[in-house]
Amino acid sequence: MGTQNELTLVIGNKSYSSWSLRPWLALRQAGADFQEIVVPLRQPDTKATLLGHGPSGKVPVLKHDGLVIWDSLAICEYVAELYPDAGLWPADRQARAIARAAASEMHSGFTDLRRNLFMDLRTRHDVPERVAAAAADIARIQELWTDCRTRFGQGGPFLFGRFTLADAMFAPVCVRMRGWGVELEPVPDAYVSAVLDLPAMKEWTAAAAAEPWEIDYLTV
């Protein structure tokens, strides 16, 4: 295993890159010392630059000891193995299985939500028809969050009490819920507040606000 300072995470704009936020948050919550490289999205040279970092030509990419990992969930799993004492998965076997299922459902699903309610930390959006188009996904997410909080969340404000990779995977969804003015039930609403109040989330949000790049995803 390499040392912490050999970790490099390649990410997109913090304002918009939801997939980049997930492993970045996992690394921060693990207490990892890592370098980050921000590649602005939607630029003429974006694809070529990203292909220089990883085979998919997309963000994020984690580099460590000559290893290149190009998928958000795979990076998160790798971080959990690098930092076992961080407890990025629940210690209880049943809770851990459900946490992995929740993270995987986010990784592969909720297409309507991702298509309509893109992550944007620079702007608050009021487009009810887009929220309506994602209604089924929003309902399922609230159901999932409430179930996890009810069954496993007694030890803290997150889905499984303390912060886990399931929370890292859903953090961009929390941003979306607030940014698009989605009305939530009490348990999901409190969960969103807990995630957005994380010091690491506040750090990411402040960095996003300071970025020089802007993308209008409503018109592109």
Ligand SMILES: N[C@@H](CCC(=O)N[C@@H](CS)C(=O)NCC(=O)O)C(=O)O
Given for the second form:
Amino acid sequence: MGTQNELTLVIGNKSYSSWSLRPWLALRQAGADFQEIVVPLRQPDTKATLLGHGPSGKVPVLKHDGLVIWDSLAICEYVAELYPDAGLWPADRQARAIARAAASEMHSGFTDLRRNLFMDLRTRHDVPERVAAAAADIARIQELWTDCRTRFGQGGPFLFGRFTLADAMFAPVCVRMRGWGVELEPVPDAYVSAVLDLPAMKEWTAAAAAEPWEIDYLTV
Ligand SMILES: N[C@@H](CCC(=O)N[C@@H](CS)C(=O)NCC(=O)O)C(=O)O
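And the form predicted together with this ligand, for comparison with the form predicted on its own?
Expanding to the full complex; the earlier chain stays at the top.
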């Protein structure tokens, strides 16, 4: 049994669970000490197992101090409050407002991109029709990233310079851009490389490569 205030993050397979990657990366970047429980998706017992962890029956779920927090963005906010010195939101009020808008736009939108270009860390997909179907989302994301980098990115390689929750929210999109061979303009392309070069992203990717479960989202 762990101590009462131990942090436990319940996540899906690292190969496929894009929503799980976001708070996991936030916790790693904050330097948090946390346990993780991986629940493989699309198994016969997945739904029951997930409902045993949280009320939405979805991952991610964070457990802390008797509290169960579901939903990626709510968990990211909680981590930012637990670790204020990690600077998970920009210090400047205006930059912070735009970072929240960017994180929220990701959380609530880009459905064509999410549906067509699913995250699959172990496979490079070459399906131009799927990239074409997500073209409007890809264009908007490039515009958003370029705007953030240009206006707020002077202090580092991320959207707001140093790493923030906006980057955590877009990390799975960076994976998708490379995994589906999406051609990017120079500023978004450099941004994707910066995110994928994070040691925590390499750690997540290596763990994904070692997973035994396979889901073919092209056919399911
Ligand atoms: N809005 C939620 C979405 C969570 C979500 O859709 N998670 C997926 C996996 S990435 C899930 O748990 N699916 C399992 C299922 O539906 O059985 C969040 O941001 O956390």
